[in-house]
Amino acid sequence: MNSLRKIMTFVVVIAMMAVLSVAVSAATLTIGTVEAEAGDSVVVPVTYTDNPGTNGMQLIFSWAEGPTLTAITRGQSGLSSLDFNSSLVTNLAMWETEQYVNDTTNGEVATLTFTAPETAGEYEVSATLDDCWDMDWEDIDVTIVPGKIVVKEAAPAATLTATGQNLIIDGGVNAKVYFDYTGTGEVTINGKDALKDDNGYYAVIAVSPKDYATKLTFTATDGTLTASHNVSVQDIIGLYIDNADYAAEQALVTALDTYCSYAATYFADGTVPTVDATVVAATPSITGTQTGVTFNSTSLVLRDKVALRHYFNVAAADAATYGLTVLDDTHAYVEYANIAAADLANVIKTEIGGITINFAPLAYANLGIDANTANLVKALYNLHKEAVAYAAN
């Protein structure tokens, strides 16, 4: 209680025995609502408005269990002419002056600094008016509007984890690896922007059949978190073959495994085990002529995706006229890349000037090539048949 007010009130009561004290018009004290993270230091403003003219005020603050009060300080505006004192022991804020004046300032009269609790929730902060008066020692009614500290649920720490892998066979031999990411950053995999679908972030690495046993590294990062996954196409094939849940895919991946393993031996030492298959594909046809251009030969390019190439004898200066890729001064070729396994028996039509070539990639097996190459193409034919059957289902 303000000691000066006590003395002055006594004098006034002696001098004016018949006068009753009547409260003047009301003011409003509003305690702010603020958000905080668990454990943060948070500042709650206390604002005084509708001030009719105040000579002194005493408040005692209270709050729900959880926050810890660390400071009561004067606000940046409001009751600026009155002396301010506070006590963390009693949670008291007090404004008073010996000057016989009314301060009519509205604004922020105080700030309360708390350490927010670790548990999310809403924690009310309020105050009790111990006393408030004007320069005539009349009481001022003050409506107190409580506020609160809203502690938000802590955001879970971001995670980045490899979650799965599968094969993309149609159009080539490809390993696909997924990553689950719970953060908000930009994810890259192996230095490129990650692709994303309903299963998460992913990247695809195309593999030549001969390299299907080579371990591939997929490294994902958001700039802070990093996760890596090492796997080979052979590893993924094994996951399909050993899992009854993939019964529908097992014939296809088994054919892929055979083709890739034969490609590995073929490109290592030129040998391929005998493959019992009769390749069914239309007989190639080459008709017509074109001055300055002569058909030379055809080959299959067995990279991650099968390609068909037709070679021609043609002057380099004329190659561009027919959309050909120059090999040297007198040779060029046309290539049909990325042929899906299911399409390998389809006839591809090529027109170079007056020359027309109709050629199904798998017909290459029936051109009298050596036995090892023929066996490799037969293994590819078996993969083609399984790809067609799988697509039909």
The other form holds:
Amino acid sequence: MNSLRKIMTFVVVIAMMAVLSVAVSAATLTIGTVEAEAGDSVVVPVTYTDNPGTNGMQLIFSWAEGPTLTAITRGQSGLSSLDFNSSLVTNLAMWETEQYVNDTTNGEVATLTFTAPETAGEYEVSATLDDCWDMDWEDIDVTIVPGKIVVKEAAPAATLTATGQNLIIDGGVNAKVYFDYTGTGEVTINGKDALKDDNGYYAVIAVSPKDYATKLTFTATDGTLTASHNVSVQDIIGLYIDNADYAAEQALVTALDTYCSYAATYFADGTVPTVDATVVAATPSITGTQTGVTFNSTSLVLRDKVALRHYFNVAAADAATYGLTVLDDTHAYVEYANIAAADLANVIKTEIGGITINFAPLAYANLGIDANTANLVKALYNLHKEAVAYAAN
Amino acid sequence: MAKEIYQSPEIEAVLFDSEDIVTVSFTDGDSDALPPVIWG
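Form predicted in complex with its partner chain structure, per the form predicted on its own context:
Let us now look at the entire complex, which starts with that chain.
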């Protein structure tokens, strides 16, 4: 019985020693993990937790080759009652006091400021415990959890470049220019918010057919980067003509090219080469009367799309009554703008009071106009036919 | 010097919102007009 008591006493003592040993080995020092861009200044926090009561601690920091340590500073919360010292020569940090106290505060005890390296990658930051003790000069075991600096791949510099150009074949004369932009800002082109589709940012400039050879400037910017592209509608037409990739568009683009080039010579010197075509359009009609208003004449305006105009003899004071635009004291007109090439044979009905006019824009060709004007309208008619055929395919 | 060729994404044959098209006029508005014709 006496020997059994001795054995039990021994077991209890061993168990108590084991418990006491766990109680003094509780602290943890965690070094943070942070992300950085190459070359950035980055702050790595050092946190002390599970503090059993600390009278002093001394650490030596270490890290993988790459980052440069520029500062070791006191943290915001942990070991707050102890004095702090550090050295960039020995990479050492020390907390201590001459008082017989145990500091029990947890939290950030230091921050390490590094300059991140230029090369992307992960760089471990760790520490070696030189010493850690309580007010009775008993050692405190500290588990050190390393951290790291993660240097991200540098984002490529934003670029803004002109990448493409084409035509919108909607019956008008226009140039569409694309820009590729890799940044995150807002892109404007010629001062307006850029539009965007699957091919990139773009803007469209429409011109009169006679101006199709004039260079157009497209300038895109995000406020910092700028890219410009100069191109004429004629230049873009040239990319498609005889280009096998655009076989389906050949007839239409060629007709557009002819129409524009003839408009250019017509408005420059009044001449147009002979065009072999018979313009088919509904015969226009005008019926009815209206007091104070008489029909005068009809014209086409060859802008990027065609406009149809009917002129009337009417006092300027009465023009507004019929929604007419005043030309002078005794003349005014009604205009139907933006008529696509495919729609030029459609009859447009006009009612001015009791006067009714039915007129398809292409009927202008059959009003007994001079040969040059007739040839130009025939070229427009050929464009119309190709636009209709293209839309049908 | 080689001629610079830009990509031509596609010819478009779609209806297009005319508000998105900036029309540039190099002359006054009526310079594109054909002669008015008296008829009827």
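Residue numbers count along the first chain shown, from 1. Remember, it's a predicted structure, so these values are computed and weren't measured experimentally. Here, rigid core means the biggest group of C-alpha atoms that superpose within 1.5 Å across both forms.
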query: Gln58 C-alpha shift between these two forms of 2 Å or more, rigid core reference; finding: yes
